[in-house]
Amino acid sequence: MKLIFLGPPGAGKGTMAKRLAAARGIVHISTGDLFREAIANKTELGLEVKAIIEKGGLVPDSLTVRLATGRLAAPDCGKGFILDGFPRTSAQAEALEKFTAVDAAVNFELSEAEVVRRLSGRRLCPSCGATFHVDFMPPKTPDVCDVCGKALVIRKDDQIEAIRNRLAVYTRETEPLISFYGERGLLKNVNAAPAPDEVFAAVRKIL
C-alpha cells in the first residue's frame, strides 16, 4: 500500500502516519525526518539543505524530489509507504508520479479554528523537553513543567502570526493537491476534528 497524507499543520497527519504504518507493517516517511537525517550526516544532500536554510530559503522542489524519491527507493518501502510532508506541491506531486504510482491520498480535513487552537495550545520545556497542551494535556501548574519544574514556552512556529503564515503556505502551495489527486481519483477525505482513535478508525475504514 502506498499512500500520501494531506492536511494543514496540526491535523495529525504525523500521529496517524506513525499509527497506520505500524498497523500495516509499512514505512512512515516524513520529510522533515529525512531532512533532518541528510544534513546530521552531512550528506551531499544534507550539504546543500543546510546551506539553503541556514539564509533562510525554502528548498526548492528539485532537492526535495531527489531526496524523497533516494528514500523511496530503499529496500524497505518494497512493502508499501505513507508519505507524510511531500509532495507539497505540484511540482513535487507530478515528479512522485513519474517514480512511482500511489493508491490513495488521504486529505486530513480541520478548520482553520481549530488548527490554531491546536497549534496555538501547545507549550514546552525548554529544559527537559517535555510537551503539554493547554486543553488536551494541561501542567499540574499552569505554565510549570510537570516533569522538572521550570517555565514553560510557547515555540515560535506556534505564535498565532507564525500558525497564520504557515497556513497560508498550505492554501497557496500544497491546496492544489487536493484537486489534483481529486481528478485522478485517489482523494480520501478523512474529519481530523475528533479524537485521535475516531480519526484512526476512519482512516482505516476508508482504505
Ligand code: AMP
Second form
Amino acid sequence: MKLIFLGPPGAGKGTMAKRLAAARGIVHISTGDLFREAIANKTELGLEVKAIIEKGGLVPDSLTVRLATGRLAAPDCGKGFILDGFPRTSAQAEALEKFTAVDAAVNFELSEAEVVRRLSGRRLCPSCGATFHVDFMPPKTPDVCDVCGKALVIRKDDQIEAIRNRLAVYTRETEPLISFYGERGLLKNVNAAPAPDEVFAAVRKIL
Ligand code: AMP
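Having seen the form predicted alone, could you give me the form predicted in complex with this ligand?
Time for the whole complex; same chain goes first.
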C-alpha cells in the first residue's frame, strides 16, 4: 500500500506512520528525519538545509523532490510506503504524481491551538535523543533526561517563533494539497485530537 500522510506539524503523522509501517511491513519515509540525519552527519545537504529547518521554513522543492524520489526508488519501497511530511507543496505533489501513483492521502486534522500546545511542550535530550513532553510525557525531574541524566532542550524549530512560521507555511503551501488529493478521490480525513491509540484505530478503519 502506498500512502501519503498529510496534516499540520505536531498532528502525530510520524507516530502514526511508524506504527502503521510496522504493522503492515511497509517503509516509513519522513523527509524531516532524512534532513535531520543529514544535518547531524554534517553532509553537504545537511549544511545546505540547517538554517532553513531551524527557522521553520521549507527546503526548496528541487532538493526535496530529489531526496524523496531517490529514497522511493530503493528496492525496499516495492511492497509499499508511507510518506510522512512529503509532499508539502503543490509542486512536490505534482512531481510525486509523475513518479508514482498512491492509494490514499490520510489527512490528520488538528486545531492550531492544539498544534502550538503539542509542539511547544516537546523536550529533547541532546545526548541520547530521548523525547519527552511537559504535559503528555513529562520526565521524572523537570528538564532532565530520564535515560541519561542530561539537561533537556527545546528543538530550535519547536521554539514559538519557528512554530508560528511552520504553521503559516503549512496554511499557505501544504493545506492546498487537501483539495489536490480530494479532487483525485484519494483523501481520507482523520481527527488527530484523541489519544494515539484512538487515532491509530481510526486510521486502520479508514484504510
Ligand atoms: P518535519 O519533521 O516533517 O516537521 O520536518 C522538519 C522540517 O524539515 C520542516 O519544517 C522543513 O523545514 C523540512 N522539510 C521536511 N519535509 C519537507 C518537504 N516535503 N518540503 C520542504 N521542507 C521539508
